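What follows is one chain in structure tokens, specifically the form predicted on its own.
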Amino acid sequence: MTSSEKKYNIIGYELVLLIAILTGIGLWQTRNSTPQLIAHERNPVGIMGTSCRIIAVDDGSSRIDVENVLIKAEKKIRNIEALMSVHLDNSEVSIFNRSESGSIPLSLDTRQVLFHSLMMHRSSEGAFDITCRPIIELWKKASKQGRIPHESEIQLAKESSNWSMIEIINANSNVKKLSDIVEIDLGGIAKGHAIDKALNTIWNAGLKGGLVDVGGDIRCWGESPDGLWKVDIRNPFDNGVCAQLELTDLAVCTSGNYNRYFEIDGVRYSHIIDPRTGMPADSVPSVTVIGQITAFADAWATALSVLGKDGLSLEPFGNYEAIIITGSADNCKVYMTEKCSDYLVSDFPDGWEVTIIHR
């Protein structure tokens, strides 16, 4: 081999080596690129009458159309709203409420939420009750008239709708109305169910993480580029934040009387009704529930707004954690289950009395 041929062979070898190195670097950079948050947001009344924020974590290691995944996740939420909103005349829930007694055809999603609502009704000893819609409507009407409902009106509303008027065996069975006048409102659980569906869409797409936030109820999975997901707990007595959680693979749902309420003669009454008494549940300004399934965390947040700290001792609540804020800005008391300390990354404001509930 001539010296000239050797020279060209060496150059060729170096060129191949250089291409291989550059290709390797490109692959390494693709596989190890900095994860990015890709957000998909709607305006404050965009979905289910509230704000919606859907986030995916993309590290660039795949060819997933992330924006399309987020659009599909949003559609999941809108589909649940279309099925279960009492504010939509053509929703399955509205049709159910207008229907005469008999077997009512419902989608699997609606049947699942109805059955889970029955389970929650039993687990919460009646504090969570989707059949108390007539009581809620009574308070809405009375508040517009500037009066408190009369005791006889409350009693009549309680008698007009309850679980004894609905037959459901399991999530796969048909649902029967045993009375023409029974009505339901899935507002305390449907949002959580929709969040679960949306997050599962992101997870099934193969992304590295994600978060779905509808009106402050959240479920997260994986990690953000900064690590675990951070979730603020709003101070129910002002517009600030009273604590912050850091977690992943969990749902966080909050219920309180600071955003929605009835106002009569200048007095605010909670929009959350104690179905057992027919009166507003005003003793608990804020409840935050942490757990695996958003639908149940959503429902427990409502139930504990009625039950207060006594609900923390209920056996079915054992798989969930909670932070309950009671009192007032000048005399605030916090009751929280022991494991919540693992998630808290900030202290409550000075002067707030914190009690750990051991179970």
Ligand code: AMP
Given for the second form:
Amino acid sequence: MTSSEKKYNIIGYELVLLIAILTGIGLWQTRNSTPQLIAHERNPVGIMGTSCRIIAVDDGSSRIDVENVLIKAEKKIRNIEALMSVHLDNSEVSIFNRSESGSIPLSLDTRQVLFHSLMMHRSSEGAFDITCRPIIELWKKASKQGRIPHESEIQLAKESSNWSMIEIINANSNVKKLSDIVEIDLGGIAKGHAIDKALNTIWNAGLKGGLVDVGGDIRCWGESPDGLWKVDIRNPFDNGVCAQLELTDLAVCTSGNYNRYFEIDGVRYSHIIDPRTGMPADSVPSVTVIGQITAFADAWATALSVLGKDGLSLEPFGNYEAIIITGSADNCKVYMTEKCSDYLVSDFPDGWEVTIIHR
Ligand code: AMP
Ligand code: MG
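Counterpart to the form predicted on its own, namely the form predicted together with the named molecule:
Once more the chain from above appears, this time first in line as the rest of the complex follows.
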């Protein structure tokens, strides 16, 4: 071997050694640095007449087509809307409402929501009632005519609002209409169900986290790039934010009479009806419910708007938490279940009276 061949050989060994060291450092760095989480967001418009935000979190190392996952999640929500909206003539709910008595063919999703609505009707002692559509329609019609419905009209509408006119044994069985006059409105639960379905799509894709927000009702799961997910609670008296929550793997749903209402003679009436009296439920400006399943959190928020703080001690509400804001702009009162303090990361504004409800 010549001296120049020796020299090249030495350089060859040095090069191999250098590459080995660099590869080692690279591998060590990959193992020791936490991968950066990236939030992919989609903001579809024209969903359920409100705003929509779908977020999926990826760590950049997977080969998952995140944009496609977001599109699938959006489709789930649109599909539930197409089945359950009372504003669409061809939705299953509209067909159900127009049908004469008898067995009505419905999709599994609609049967599930109907069955959960029946459970909620029982759990809330009648405060949550999807059969109260005739009362809602009466208030809508009267408000267009600028008048409060007559007592006799309310009584008549209440007679048509009755669960005994619907037969449903479980989500897998056929639904029967036992009377021509019964009509349903899933406005207090369908949004929550749609959020559950959309979030499941993100979860099933094997991502790191996700959040679905339809009109301020939210379910989140896993990690956000900043740790826990932040959820604001709106001040029902001035449109600002009155508190912030930090949590994950939970649903947060709010019902309030501040952005949806009937107006008659300059007076605002809640869009939530007390099925027991046939009157708008106006005593609770805002209810936020926190719990596992969005459909139930959504329905409980509507139910507690009717029941007020007394509803917090109902036994079936035991697995859910709530923040009820009541009173008026200059005399705000908050009633919240104990565990809510774990999620709150801000105080309510100065002067607000906060009562913790121990169960
Ligand atoms: P939310 O804003 O989630 O509380 O839902 C309110 C919607 O639920 C209303 O716009 C109605 O479509 C429907 N709704 C009103 N009152 C009730 C009630 N007592 N039980 C069930 N659904 C109701
Ligand atoms: Mg609701």
